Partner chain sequence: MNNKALRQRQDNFVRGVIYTLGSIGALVLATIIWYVVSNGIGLVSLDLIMGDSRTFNTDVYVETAPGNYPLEGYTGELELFYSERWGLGFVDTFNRAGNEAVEIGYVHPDSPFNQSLDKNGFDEFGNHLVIEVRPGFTIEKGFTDTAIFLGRNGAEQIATIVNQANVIDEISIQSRGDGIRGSLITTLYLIGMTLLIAIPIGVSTAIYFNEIAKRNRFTNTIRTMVDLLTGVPSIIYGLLGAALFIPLLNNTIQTAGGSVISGALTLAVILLPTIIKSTEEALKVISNDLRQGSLALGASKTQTIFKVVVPSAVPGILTGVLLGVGRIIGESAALIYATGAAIKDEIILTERSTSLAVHIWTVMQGEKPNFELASAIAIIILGVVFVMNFVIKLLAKRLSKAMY
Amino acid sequence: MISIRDVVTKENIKRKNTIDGVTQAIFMASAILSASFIVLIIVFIAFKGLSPFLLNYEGYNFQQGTVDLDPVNPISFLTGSQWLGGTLGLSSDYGIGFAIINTLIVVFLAIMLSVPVSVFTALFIAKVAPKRLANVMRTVVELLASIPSIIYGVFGLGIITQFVVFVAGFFDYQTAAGLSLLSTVIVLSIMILPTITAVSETSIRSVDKTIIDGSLALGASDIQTYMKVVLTAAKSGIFAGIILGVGRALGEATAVALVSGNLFAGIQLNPLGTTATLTSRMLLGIKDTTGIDYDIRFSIGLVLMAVIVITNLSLNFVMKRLGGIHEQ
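Coordinates of the preceding sequence alone, form predicted alone:
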């Protein structure tokens, strides 16, 4: 004989199973929707980005009128030392090899400048500063991370470039109103600083207290413990923050375009000279919605995605080989 309790229990179980099934379906739909956006973006960029290498485009020559432009040579595109471009409809000879190298130079210098400041700031917030001051500093870092890139760009254009002009004047060097490699590096360093700081601070705070107590018990000072023990224990999180910072630096466009000077040719090693990155090359000059000069920007986007993937894989490899970090 089935009791009322058994019926109620079965109904509850059935209701719970129904709710679980609906919830799982919602989760699955959300995951598929998110993945579809990624796929759509990749497909769209690939379709537009590969077109300049496969199709003929129409250009305009003042002497010949409308002419057919040959497809872009992919080898010349990837290795070219100058951006000749078809902005006047006269050529399909584009090159971004110099921009790839300049991008890596800018990001490398920005990381070298921001990592020590970020890590020491994170260590100060997590272990050294009083609780109230640490909370204030943490809020400041979060605010820095939330500032739009255009604000950083305007700040760089109005303040950082003037600093570069002052530095150039000290060395009796004429700059392009401060638009330079140095300005770009400083602005990017400021932008990625809160990202590296936030991740590093979280990793430092998660270090087991027994490790710290053990170091102090062996006679190490607080600073020795923080520098040699805490940072070593937190290195996986610090590396993760650096990788995130590199990703943001590689993908930044607006702020870089405002302070770089948008060099059209050549690898720039002079800190006071103008430069160009892949993102600034994509952003500046894009004015139409059709034609080779528009579609070639998506080709640069494909190269940028490849550079980001290769850079992240390389950093993860270095992290595992030199940092002694292994996947769990």
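Here we have the form predicted alone; I need the corresponding form predicted in complex with its partner chain.
Coming up is the bare chain, nothing alongside it.
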């Protein structure tokens, strides 16, 4: 017979506690490692992205050979209306201001185009459609969400640009093979549609049933209830979906880079003209993995992160204000 006293000894308990301590430390270390990546992202991109403003880079050109480049001026970088003043390799006169504005224009228009479609799709799935059809549409939205960005790029370049060429034909307008602000906006709005739809649908479905019943009891028709009561009650959820969509649109890279047309200077307000976003500027024309023309892309990365954070904070601020009005 083994007595329990043989098993539950001081040493065994101590061993058990040590093992528990060690495993818990390992789990904690993993958690800290996972959390540290957000810091690593900021630190390392800042490290590389700030060096064009601080260091003298070596440029190279076939005519002049090696030349010393001045550090990039941060003010003219942020406000510049031209990607590169001078020749590649001979100049450090980079500017990104126009791309910041163009990015905001593109994202704003994409949201404008996407929100009505997404919200009505969400309403359609959550309330209006028969159950079968709603399930099909829900799957459609899920599948749209799972399509990778590069495939939207192929689709954009294959179909959307052709559509834009077709539209431009009506105005006798010569586009750059359909690469344009309009194509970028359409592709982006398709890409953020599933995000906004999914979040809006959840919030529409979670609208309190008593409010709906109250509206119906007051004699409103079901459609009137959906439009005036349900959508109003789901407002904050819809807005949260829009914020997510804006985040996704700002960071979207490959699809946008394929259809934007790679504008080098100026703010584009003509829907049929080419444009450039921060991400497309980062992706296009990588020639080398050293030198100022590569490192400046990390500076754009810093600007992109700042734009995302600022947009998010201001939208959240707006949402709080909207929510506040609603609660009064």
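Take the two forms, find the largest set of C-alpha atoms that superpose within 1.5 Å, and that set is the rigid core. Remember, predicted model here, so these are calculated numbers, not experimental data. Residue numbers count along the first chain shown, from 1.
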query: CA of Ala25, rigid core aligned, shift of 2 Å or more between the two forms; finding: yes
